[in-house]
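So this first bit is one chain, no partners, the form predicted on its own, shown in structure tokens.
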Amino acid sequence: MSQHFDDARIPALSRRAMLRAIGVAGLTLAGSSVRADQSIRLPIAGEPRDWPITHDFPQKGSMILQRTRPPLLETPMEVFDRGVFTPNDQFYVRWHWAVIPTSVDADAFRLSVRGHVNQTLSLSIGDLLRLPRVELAAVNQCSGNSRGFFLPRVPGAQWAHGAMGNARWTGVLLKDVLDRAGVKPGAVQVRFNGLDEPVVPDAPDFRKSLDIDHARDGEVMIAFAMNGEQLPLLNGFPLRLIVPGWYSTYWVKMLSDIEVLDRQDDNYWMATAYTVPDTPHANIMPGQTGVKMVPISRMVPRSFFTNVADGASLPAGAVATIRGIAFGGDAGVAKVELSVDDGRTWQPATLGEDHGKYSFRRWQVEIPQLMKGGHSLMVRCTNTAGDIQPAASNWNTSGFMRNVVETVQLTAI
């Protein structure tokens, strides 16, 4: 659930630092610009598999560059073996148009509330952080996070692991924004907007809608900070809409506009792009057609490896302790567990601190000592609600909702 806490919490975020004009200079966008002379080589499943790692793009550190314009930056996998939250200048970015504001004024800055409601609402930065506060760690996962694992191919950006990240986000419910403007009965959705603009004049603009109930659920929130700072601007600063459990296509950035619909939302975002074949795991086969298509909601859970990856070896012969992270989607983790045989037997992980149901769970395990030679190592997640990881892959046309058993191989010498 949500957290109040008082503003002492975070003294980085005083009103007077929320309400500073924030300009950065020089937003790299044109591929010309991009520096790349390091490379890092993932583990997908089919060329290119050596990508570019780029230093160039504002408040960002070491990124793997999946594509320049828009700005779709991932995060190597090393980084989450270092704690259970994205540090903010290397958590991933995925913007769908090219057109993104280099700056933002936080003093002339104003969220519009409108549509079905009593009164309509032109709040400035201010008038939000004079609202409660509220602070939730939860993690923000790329739909086609992992999509370069599948087979066949599907087009996309070819991500590996790192389309991922979790924080702590602060803010203010959702909640309390559409009671001040005052929701009127028969309202069905809620429509959110941001800043960002197609690049073509008939492109349609990226907008997402929740349900009225989901919306004022007391857990979807509008955060102005992340891991007690400001939000970067390629994170969506000022602005962005946190929805807990959620995948990130939902949570709209630079978020700048709620409109309250008395109808189903039918824009393309959400009737056309990020569906879903309606099928256990979002699975169909490569070819088929006549599937139902609903849209993509709810994550499902997963468990990584952070300290060891594909290829690695080990000593033999001596105890070798495995780390990874693990989070349950739309509910919390319940267990992670390891297999050194190929899944015939599965032992427990030591899980590290509870953060919330929606966050990263770190967990660790101790392995015996392994023989020389080759060794499968298997993880997987099951969360609160009792869904667990799929022993085989899931295959749709837009590369969603991967979340099958991760498994490297690893040699003993």
The other form holds:
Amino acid sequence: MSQHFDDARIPALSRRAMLRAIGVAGLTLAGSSVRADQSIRLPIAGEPRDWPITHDFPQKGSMILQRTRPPLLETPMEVFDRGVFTPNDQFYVRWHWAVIPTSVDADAFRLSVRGHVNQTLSLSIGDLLRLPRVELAAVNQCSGNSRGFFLPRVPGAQWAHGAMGNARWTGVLLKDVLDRAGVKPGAVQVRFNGLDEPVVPDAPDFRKSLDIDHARDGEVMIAFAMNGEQLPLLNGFPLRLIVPGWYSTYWVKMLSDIEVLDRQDDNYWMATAYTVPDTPHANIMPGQTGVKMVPISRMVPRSFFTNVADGASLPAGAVATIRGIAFGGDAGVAKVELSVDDGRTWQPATLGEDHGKYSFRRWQVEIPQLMKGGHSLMVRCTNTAGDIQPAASNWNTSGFMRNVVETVQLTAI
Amino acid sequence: MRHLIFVVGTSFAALLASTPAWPAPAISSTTVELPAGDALFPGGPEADAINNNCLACHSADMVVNQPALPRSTWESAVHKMIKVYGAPVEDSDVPAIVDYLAKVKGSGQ
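Could I have the structure of this protein in the form predicted together with its partner chain, to go alongside the form predicted on its own above?
To see the whole picture, the full complex is given below, headed by that same chain.
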């Protein structure tokens, strides 16, 4: 597989890109953070304040540039206001290693299934297209989404809330593929590897594993389409593992190898990286040590404002519609509630169409006339398992699993 | 534009629908070019060590976009890159890399 690190051209902003950015700014309410100089001010405390907007990545539109190589691209918050599904060309991007194939031959590509199975398989895309097809709406969220809001700050990609997206995933069930290989008795986990590789040969290749029962639960999928189209290369073309309700670290991109293990996977990316404190909300005190760590797994409920940003102004004495998106984590959205009085009282939001329990769900509230002055609006989601967003932020050294109630300060003028 | 037949999940189950009814999406070979991301760390000679050792694996913007962090956090980060991620950094270059990070992205702690 080839890679191209030699193309140093950073194209000047095209007229189309500029118009697109202006369009984004025009759509948002006061408090919008898209700036004419192609940077965006994220609501993160401290430096840096302004982040570049990039249009330089293939099959991608306007994205917040967190890192060029390997790419870390964040979805601007305005995108989530436009619909419950995140368009492929603005779906966030996160790679660990810089050796990413930049060319994938769809005819030559093979997915291997091997290890503790009766029969090793080498499946073409065509083979997968002939299997029973499934489709599922599901949120893909980085473990470290919203890391930039951790206080004290922690190193890592300084995401605001845009390391998440929701798509309709089309593909086949992992269970169906495993059944064709024939899992042998005694299988413990299934390990997944993609085409990306470390730059340094001795470095740990990025591989993730699921317990065998999870892998065969009839929900975990191998997707070849996203919102009805083939996946953008940077989102994992041609195949991506879909693990509904679990953090994106398990959703292996450019999936090329499935290995059934007769033991627990102890590779670095399972045993050390992507572990969280085994405490409620993965929360510890800064500096606390000696905490038992476990692999991150299920997502937790979250909700966001999408048509008002922190610091925005609204006309006083006028009715306003406040709206956003929510998701339940590994369960559906039971309710979304809004508070306009700093969390003293809560009113239920009207929920939008239900696209299934793993999808974003839109919410909306008509708020009463606000008196002149500052107002603190809060939103919280309760999922169908009864989990509710906490009032206090969690903290851990990796900046994982943030799901505190979101707050925006508005001024009625 | 293709239109898929979307099977909307009920509130109960049927989140997944096994349906061969809609046409297979076209899956076409794809070739892209990625931006090089080869800009140097600013700072002239005091950035030599970080420029010589760190840019093989990642672009400089990852560091530039970090918050101010304690020197001990930067020391840990550099050692993690070497021990865990196999970064081929000369021992003699480590102090200059940590000094640079503590100066450019240090919290003064």
